[in-house]
Every structure is written in C-alpha cells, then in structure tokens.
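Here you get one chain, nothing else, as structure tokens; it is the form predicted on its own.
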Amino acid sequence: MQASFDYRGQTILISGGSSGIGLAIAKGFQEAGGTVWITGTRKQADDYPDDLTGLHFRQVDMEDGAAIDALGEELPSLDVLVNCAGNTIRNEEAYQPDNFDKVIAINLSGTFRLSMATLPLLKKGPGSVINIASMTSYFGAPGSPGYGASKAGVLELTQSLAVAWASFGIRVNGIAPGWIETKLTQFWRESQRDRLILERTPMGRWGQPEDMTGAALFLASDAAGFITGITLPVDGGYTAM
C-alpha cells in the first residue's frame, strides 16, 4: 500500500535539496505535484551529478545571511520549508574551535536564519516547517562534536519555533534520520563501524534517502494537522535498540 499526498498549487523550499536526503524529499514533493525550490552550494543545477530537472535551483551559502534573506525575498510564495542543508567535520579537525563554529553556523544558525527569512511567507499559508535533525540529537557524537551539538540544537529549535509560531497557524516538526546512505556517511560505511551499525539497527540495513520522503510528506500535510513540535526518528529502530 502506498500513501498518496497532493501538493498541487503549493510551493516547497528545501535547503540542501541538491543531493542526498534533501533531493529525495524534493523529488517526493515534486512527484506529489508541488512547485519545488532547492538550494545548494554549487553555481548551477548542472554542476550536480543527479538529475535536478524541474526543480528551481538557487545557489545559497548557509553561512551567508544576506543570501538567505535574498532567497526569502525572491520566493513568490511558500507553503512548506524543509531545512535540510548540513555539513560535518570529523575527528581531530572537528575539535578545532573554528571548525566547530562552522558546523554550527551551517546546521543550526542556517536553519534558524532561513526559517526567519521565510516567516512572512509561511504566515500567509499557513505554512509548515520540517527541520532535519539526527539521531545525534539524542546521542553523543565524539567524532563530530559540532555536528552532534548542532543537531541537538535543531531538535530544541524545532520545539521552540513550534510553540512560538503556533499562533500563526504554522506547524514546526522535525525528522531524525538514522544511518542513511549519503556522502556524509560514506566514511562510516567504509569503516569497521559498518558492521556495528547494522547489528544495532533492528531492521538490519542502512537507510536510503528515499526513506525520509514519506515522513516529510506526511508531516507537511493536513493529515498531520494537529502535530507540531515533534521530531520523528526514521532510523530502522536504531534509537529503540
């Protein structure tokens, strides 16, 4: 059985929608009839290996507040915002303060900045916001403290904005992906941790970016009309183990 969602006539913006989880979610909204805008760090859509046909691409550096504000002003309307842009730095380099600050700026501050830049449009909807958190929102991330701290912040930010914006009719929720096959997790898939990850995941496999699509379509839909302030783990049971 496949759930059906209809986003015809709606505009969706997905930061970091040019690859990985963001692209899978973008294509899900596109297939459901939505007009989908995505951001990425490269100059144009053709610079990416994946097919971005039909998606409205804009180059945006999530550390650039002026560029984020300009995108908010360019959008004609907005019904759904998905904050997915993120980065990580690992191991010894992750413990350098400048690198820690960089990850926080992209993953957490960028999420807040884009949410604020699009708030006037979301109020007209009323809109829905989905923030991409992580299982490191709940667990320590010793190999990447900036990533773990930023994603814990995203979870709390989701709750704060949900409460603050409920009076506008805007719902704010999150998704906490488990171990998903993306470029950010390639390091772990090629390490000895791969076996340990699979052993702890009850469903016994790595997740795919497309596994996040259904959760996003649901949380942004009228079917989730009384749901706000939650972060939904989509992790194959990892956090329950």
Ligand SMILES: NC(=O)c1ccc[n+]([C@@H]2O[C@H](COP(=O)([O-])OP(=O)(O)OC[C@H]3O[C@@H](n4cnc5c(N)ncnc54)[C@H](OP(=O)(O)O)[C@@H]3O)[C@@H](O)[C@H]2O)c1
Second form
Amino acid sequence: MQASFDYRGQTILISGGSSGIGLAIAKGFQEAGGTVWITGTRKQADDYPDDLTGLHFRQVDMEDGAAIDALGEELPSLDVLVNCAGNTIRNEEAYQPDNFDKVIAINLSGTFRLSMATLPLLKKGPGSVINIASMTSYFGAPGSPGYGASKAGVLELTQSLAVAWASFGIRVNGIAPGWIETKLTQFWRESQRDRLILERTPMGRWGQPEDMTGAALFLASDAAGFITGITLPVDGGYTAM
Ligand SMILES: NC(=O)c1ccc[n+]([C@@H]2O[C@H](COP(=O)([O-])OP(=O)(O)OC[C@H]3O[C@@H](n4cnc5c(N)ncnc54)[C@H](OP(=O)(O)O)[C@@H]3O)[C@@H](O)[C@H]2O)c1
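Can you now output the form predicted in complex with the named molecule? The one shown was the form predicted on its own.
Below, the chain from earlier opens the complete complex, with every other chain and molecule after it.
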C-alpha cells in the first residue's frame, strides 16, 4: 500500500505485531514514518520467519498481566495503540470452560489491560486506540464460542472506552476484519469452509493482512479526528451479505 499518512515523530505500539494483520499494520505505520513497537509470543524478533527489521520487538504473553504492565512502563511515549494480539481454540476443546476463559483472557482482558497500562502515555496525547474485532463481533461462532464472545466484548469495550476517554482527548475505534489469510485462519482455508467463505464474501476472495493497513492509518490519523467508538468492518462485503 502506498503510504499517504504522516506518522513521523509518533510512537505506535501494536500487540500481536509479529505476524499477520498486526505485522501488516506495523509495516504501514513504519512506512509512514512512525516509530513502531510490536509484541509477539516468541523470545526475540529473529525467531520469526518474517523480517521484523526496524520494529522494536518485545515478547509479551497477553495472559501475563505483569508483562503487560511492564511494557507500559518501558515505553518512552505513545501516540497510537493497536490491540491486535489474538488467538482461538476450536471445536470440542473450545467448549471446555478453561479454554473459554483462556481465549477471553488473551483477546478481551489482554486488550483492556494493555489499554490501561498505556493510558498514562496516551493521555499526554492526543492518543488513539484501535482494537481488532472480528466478524464474530456480529455473528455467532459455533466453532469457538470463547472467540466469538471475546470479539463481541472487544466491540463493546471499544464503545465504553471511547466514551470514558473522550474527555482525555483519546479516540478509541475498532476494525472488524473479514476473513483474512493469516496463520490464524489456515485451518479454515484447508477445510471445506474455504468454499463457503468465498461464496459468502461478495468480493470473492480472502482478504490479505495489508487490506487492514489503510483503515488503521486512517482511524489513528487527524483525518478521523471526530470519529470515536466505531468498529469499521473491512470485510469485502461480508457484513453486507
Ligand atoms: N485472520 C482473520 O481472518 C481475522 C479476522 C478477524 C479478526 N482477526 C484478529 O486479528 C488479530 C490478528 O490475527 P491474525 O489473523 O493476524 O493471526 P496471526 O497471524 O496468528 O497473529 C496473531 C498475533 O497475536 C499474537 N498472539 C497470539 N496468542 C498470543 C498470546 N497468548 N499472547 C500474546 N500474543 C499472542 C501472535 O504472536 P505470535 O506471532 O508469536 O504467534 C501474533 O502476533 C487477532 O486479534 C484476530 O483475532 C483475524
């Protein structure tokens, strides 16, 4: 994507920026001149197959509250937070209550905790938060009820924080990706669901991680200065179908 936003002098943190959607968004902010910090589950940047050069990598388990708080304290400044780290547990295992709790902890509680850990920096603002929601924020997710509940929660949390933090000059918005080709969805692409997803998506293709970049750069920018509390579907028409 051609960068048409200017993030020079700004610091951006993207949880889950080590792969897929988060990495594409990280590279978009980097190309637009920003100083970009990313997190992932592995020990160091070299442990990843993708090139993370120029991105400040930190290992942070989104279930580890102390690690999240420590990251908030380590950051020198912050203009944009993108809560993108996410995971799922599918099928029969998804119906075990401990696994339900685990997915909620990573996707929803982790989003809230990192937002709180970085709030003092964002308040110096004008800060902006972008939460990564999902089509399952709107539709049922029978293969992973914890994932669906977490992403519905992310949509609501976006609204709550947008209202609560508007007086601090912090805007809080979301992006709801459609079906995007990443390691998270490899399972579906290799199943019979692949055909159903393509039939259900008017634009007739899987989204690419880079399809999310423009929405993130826009929502965090002055061009979206009066937008807060929305979750923008970027889905090839999936929600319109
Ligand atoms: N792909 C889609 O179709 C789609 C659709 C809607 C929403 N989303 C959301 O988009 C976000 C990014 O997903 P993706 O599709 O880009 O998948 P991905 O390539 O697997 O990226 C997931 C990211 O989250 C990190 N992560 C996973 N579990 C974590 C944990 N317990 N603690 C800390 N970090 C963890 C991963 O770290 P590692 O790289 O170290 O594993 C990675 O950086 C997620 O919130 C996902 O729910 C994806």
